[in-house]
Amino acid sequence: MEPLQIIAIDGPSGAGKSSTAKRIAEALHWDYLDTGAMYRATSLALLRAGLGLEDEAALMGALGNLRLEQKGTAIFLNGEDVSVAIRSPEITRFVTPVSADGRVRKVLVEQQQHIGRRGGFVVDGRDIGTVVFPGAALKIYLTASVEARAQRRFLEQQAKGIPMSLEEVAADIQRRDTADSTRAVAPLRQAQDAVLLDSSDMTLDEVVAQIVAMWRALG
């Protein structure tokens, strides 16, 4: 089977996956598929409906009514632009158990695979190269030290006016690392054929240039 024309970027929270993926998509004139935002939007929908993960019938009903769209870098939930709302600390806390739930993942992975069949996508997440697109032509495992990731996320939160201290951000990243790597369904791990790239001491431009060069070297 021919490899999918997809660049899959996996890695822990705060490693710069989304920023990198968006820039690569621009450089290659491809589309960026924001799977993380899809899980965040799903979390927002469940919170708004007052639903947890305990009531299976209600959960499956809510998942069946989800209408997620991506336009540019904006994510829409049932026609509403929720790009800012899904980045709140409340959603950040709730998205870990939601994204680890097998029922949620089954629904969203099927949607993502359907979208990705035509190729020409850069996709980032935690199980893109291992579960969602195991046939991706290029897989990257992008990581960085906890300190570097916390500093980056802290500056992002400040720019958005979200009040979190550097210590809170670092603690949240460590909590998510543990949860993502130990969850029962699709845990965070490096695919065997993924290229490991540590961005701790690299600029965004350097990371993007290196991955674009890898892709072009494939011919």
Ligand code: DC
Given for the second form:
Amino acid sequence: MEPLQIIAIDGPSGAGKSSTAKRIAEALHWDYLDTGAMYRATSLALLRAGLGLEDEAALMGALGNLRLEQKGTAIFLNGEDVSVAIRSPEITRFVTPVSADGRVRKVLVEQQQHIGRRGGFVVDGRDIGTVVFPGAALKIYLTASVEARAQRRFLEQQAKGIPMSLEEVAADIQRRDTADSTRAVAPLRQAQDAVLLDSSDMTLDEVVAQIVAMWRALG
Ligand code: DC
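Output block for the form predicted in complex with the ligand, input the form predicted alone:
Below, the chain from earlier opens the complete complex, with every other chain and molecule after it.
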């Protein structure tokens, strides 16, 4: 089988996956699929409907009614642009149990596979190379030290005016690392055939250039 024209970028929170993926998509004139945003938008829909994960019938009903779209880098939930709303601290907390739920993952993974089936996508997430697109032509496992990731996230939060200390940001990153890598369903792990890239001492430009060069070397 021909490998799918997909670059899969997995890794822990704050490693720079989404900035990297967007830039690679621009460089190759491909589309970018932000799967984390899909889990976040689903969490927002459940929160707004006052639903948790306990009531199976209500959950399945809500998942059946979800209409998620990505246009460029903006995320739409049933036609509404929720790009800002899905980045709130409340959603960042709630998305951990939501994304650990096998029923939620099944629905979103099917949507992701459907969206990406024609290829020409850079996709970032936690299980893209292992579960969603195991046939991706290039798989990257992008990581960085907790310190480097916390420092970057801290500067981003400051720029957005979100008051969080460096210690709080680092604790949040560690909480998410543990939750994402120890969950029972589709835990975060490096695919066997993924290239490990540690961005702790690299600029975004360097990371992007390396991955684009790897892609070009394949073709
Ligand atoms: O990358 P992010 O922070 O926007 O992701 C939000 C959450 O969704 C995060 O807790 C990990 C989870 N996630 C996942 O489980 N699988 C994916 N493919 C993408 C994100």
